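Starting off, we have a lone chain in the form predicted on its own, written out as structure tokens.
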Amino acid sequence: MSAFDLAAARQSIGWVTGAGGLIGHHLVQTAPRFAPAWNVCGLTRVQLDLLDFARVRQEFQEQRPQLIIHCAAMSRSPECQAKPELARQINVDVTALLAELAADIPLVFFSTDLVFDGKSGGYHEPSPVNPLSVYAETKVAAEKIVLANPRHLVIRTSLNAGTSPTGDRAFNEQMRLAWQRGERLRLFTDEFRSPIPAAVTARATWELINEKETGLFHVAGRERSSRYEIGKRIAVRRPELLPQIEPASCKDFQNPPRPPDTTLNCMKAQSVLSFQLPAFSEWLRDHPNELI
């Protein structure tokens, strides 16, 4: 055997579910650099179905995996509102399965800030959530379920940022793909979030797995921004497409209704990482070369 078979075989192995995606994309890159100790191995729909059941079962006892992180969701809220059972499906059912079975390892589970109501902003932890759609009703439901297991971690975040392999996955690839059909986006100047790359939710996840952190931890930028602020800053880097931008307010979307303020408080999560959280804008400047 090799020197990098033997190697290898003192991995241990760990599941990146929705690899595919925007989040689970970055946690698969990343962590060559920042997760050497694992064998990463990232699961795409295609490679296995989670809605199978029998057959995620199998491929568990068959890899044995010693860690899961996961990211696979059914994660646009209007396709949620048209569909809560499939929503359930794979939103909760799907991580009780995997919560079931990775019982004795940690288990990562990706939330959002959209659990909570927005009425106040600058959430910590504890505070309570209300969620205000199908999305984040089966968070909050997935949340509870992780969190009876004191081995496992949740980590809520908010707008990632970033490139994803199929190019729609993140806001900035969303809206530049409308810009490149011609259209103008009306952004909510009333809604704020905490806007983040997805690299930076990627290494702050592997540190927090790292120090073998558990419980529930707020990952996002420190800066409040509302959609159209972070719209303006995605368009000065798209001059080539005459990106068009108006300004409007969530008050007038009533199908659900919006949260108006999840900023997180993080906190919490800054007490552990070796790096502090950016501030969207801040990281845009820092890396001119990123999201074009």
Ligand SMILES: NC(=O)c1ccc[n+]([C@@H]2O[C@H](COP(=O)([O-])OP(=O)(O)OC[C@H]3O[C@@H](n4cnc5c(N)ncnc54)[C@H](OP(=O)(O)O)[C@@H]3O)[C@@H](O)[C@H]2O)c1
Contents of the next structure:
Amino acid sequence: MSAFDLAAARQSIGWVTGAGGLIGHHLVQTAPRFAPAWNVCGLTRVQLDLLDFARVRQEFQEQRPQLIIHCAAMSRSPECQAKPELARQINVDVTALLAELAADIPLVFFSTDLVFDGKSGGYHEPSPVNPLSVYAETKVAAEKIVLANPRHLVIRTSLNAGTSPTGDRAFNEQMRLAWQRGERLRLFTDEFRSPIPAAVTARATWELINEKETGLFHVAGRERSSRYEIGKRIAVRRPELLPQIEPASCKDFQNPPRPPDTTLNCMKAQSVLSFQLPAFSEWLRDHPNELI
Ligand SMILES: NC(=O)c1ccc[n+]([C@@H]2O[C@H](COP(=O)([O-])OP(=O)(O)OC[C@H]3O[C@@H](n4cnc5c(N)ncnc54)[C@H](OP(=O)(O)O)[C@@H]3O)[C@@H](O)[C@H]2O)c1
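And the form predicted in complex with the ligand, for comparison with the form predicted on its own?
First the chain shown before, then all remaining chains and molecules of the complex.
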């Protein structure tokens, strides 16, 4: 980048939607370190309801962002299952609007490992998708819209851990809240994911943007862990809550059916990134004062 480009980029506004949520919050927090050239504008629902299409168009015309990182979503599968129309509006229609507005600039969209049916695990980017839930269906539909533009980027990630502004978005926060209420958690021993700290997802996202990557990338942790193993790892950090965990099977959960192994192969992203995507257990060991 020339000095002139750098100066111009410094003034460029980058939108992060869903800044009140887990990953959006971590993207805004890490921007000064990993994306100092961008003037990052984190948008919460209070600042801009993305379902108000007329206002979104107006804000876009006025602010003229040069980058959109789209994190806002109905991200909880049970809520999508209960409200499929609203899930489609938020996850698909809003994404389509942003993709249209961002036709000439980079757009980053977050998708999920749950686009796969989980029969094999270790999924690569070209592996065939087979969504089993409304949430996953909306993500597959939105991915297609975003990937139609060769300037745009889709990042599929797995379970993200971290600290959200509302304190209840990350899975580790939900576990802690349940233990604080004295609940006993039933966690699947036969459902496998690739957990990753949201701070790492954010860093990887900024690096992919800085490298001007487009297309589809998997960004997740290096370790395959069951929900039960993940819960155990979080529990040992909060002994004062007397955390209770009980093993369960995802086969007993049928509505919607749960994909048993949606672990992601992230070699494509890894070949671009300046750091190694961590195994979740190693990351926890190296960051004893985080996620507590
Ligand atoms: N976290 C994970 O483990 C994970 C895993 C795979 C993929 N993803 C994907 O990554 C993206 C970010 O996930 P996340 O965990 O950060 O989600 P999140 O914590 O649930 O945050 C989503 C944010 O979107 C906002 N939002 C929803 N509808 C909106 C609207 N109409 N207008 C404006 N804002 C709206 C929510 O606001 P309210 O709080 O007001 O509802 C919330 O702050 C999502 O696309 C998600 O599907 C996440």
